[in-house]
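Single chain ahead, by itself, as structure tokens, in the form predicted alone.
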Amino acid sequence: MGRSVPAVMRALDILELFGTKEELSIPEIHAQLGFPRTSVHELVGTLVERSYLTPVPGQPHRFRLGVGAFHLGAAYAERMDLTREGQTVAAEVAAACDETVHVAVLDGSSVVYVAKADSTHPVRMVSAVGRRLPAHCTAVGLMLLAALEDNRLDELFPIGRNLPALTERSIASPEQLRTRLARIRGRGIAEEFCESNEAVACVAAPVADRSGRIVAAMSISVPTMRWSRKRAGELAELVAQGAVSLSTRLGHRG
């Protein structure tokens, strides 16, 4: 880690002191933080201008928590809660087809898997909570792009420039990504073929929070040996259930 920055500390410092206190003025946190009065002017500024703190009404020297501690705190229980829902469905699926199941976020162009439930079959895929692989080569990313306006996917993933691939089959190009892209937002369902894992096969549907956005998506995940598009087409409705059932415990009521 690199060294800290003190006016970050020292924005942090005010915004943990607003965690102890429902409003304070200028002179109170220089008076509490010791931090010269000019500073404390900027960097309050700065976090009114950002939605972190907000004046208190009909009192403008006096400030409080914002809007933007709000979003960061709801966030961050919003995962909490996808981590704990999801691995609870995740746990009831995996017991339905007795195959892997995950759920995953995405993170930039990569995915992020934050819960997971085994196959007892002998033969399966070997996988863990926190591993981080290309969106493009997953059902689970595949899903959750398909759901990103357009520009988001030209900023994550230029024209004319290659994409890094896992086996033969993975995705090469934003363009051959693109179309596929179309065809999943058509289906609702996600499904790679040895795309990740050259033994593997997957199919996802996508999780909605209580907005309606999406923000994960849940996969199931077979060794080829018990793969067919019969058995493809069984899975796709049971992951499809068991997205809606995770959307639902996150307050989704679409």
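Note that the rigid core is defined as the largest set of C-alphas that superpose within 1.5 Å between two forms. Just so you know, these numbers come straight off a predicted model, no measurement behind them. Residue numbers count along the first chain shown, from 1. Compared with the form predicted together with the DNA:
Remark: with the core as the superposition reference, the CA shift of Ala31 between these two forms reaches 2 Å or more. The rigid-core alignment places the CA of Ala236 less than 2 Å apart between these two forms. Once the rigid core is used as the reference frame, the Cα position of Ala199 differs between these two forms by less than 2 Å.
Can I get the form predicted together with the DNA as well, since the one above is the form predicted alone?
One chain, no partners, no other molecules: that is all that follows.
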């Protein structure tokens, strides 16, 4: 796939650092990433010039993400039917079950949430949306991984390397992951109990686009206190309907 451009890689590393820390100074970036001091100066200077970073008002040597970043993100969201339609359908499903609903896509071995609806806060737009989580710890992630070919899975989760965990119950080994995915493929629904969060369970269903490819997954998250075998079945049904509805809006014909 050609060679990669180191300067761009570094610039993106810097930008992505601001996904974890709100404000950073140049020495801090230097310490975190290990790039030469002067190079960090030049890179940050360039990013500021293009307003992907901005000095925080009153402290000209500390930086934050700038509107440039927002502009790009919004352009993506506007293009993607998925974010528009996903938001609408998520809100419907959230209203029907009174629980939190997410829509997410796969990026490498992590999931990125692109839409969210919470029954009690109907317009909770920019909260967790955009956040990244390890795919193998979430129901949406498992659903999306189940749709991949085996050789792609081997690339992402090579046998032998064990996986980062979010809770005690998170899937720990590639072998475990594979047997789990097999079961999910059989059922067409992914379920997860306290694997991404101590107190939350989750059901997810696959979303397909015009071409029939699985491009996203939709999930319902429930605090364990409201979770039961019976409820799980109802919610699975509901999220499956939601996923079909969203697929249809994306041009998929059943």
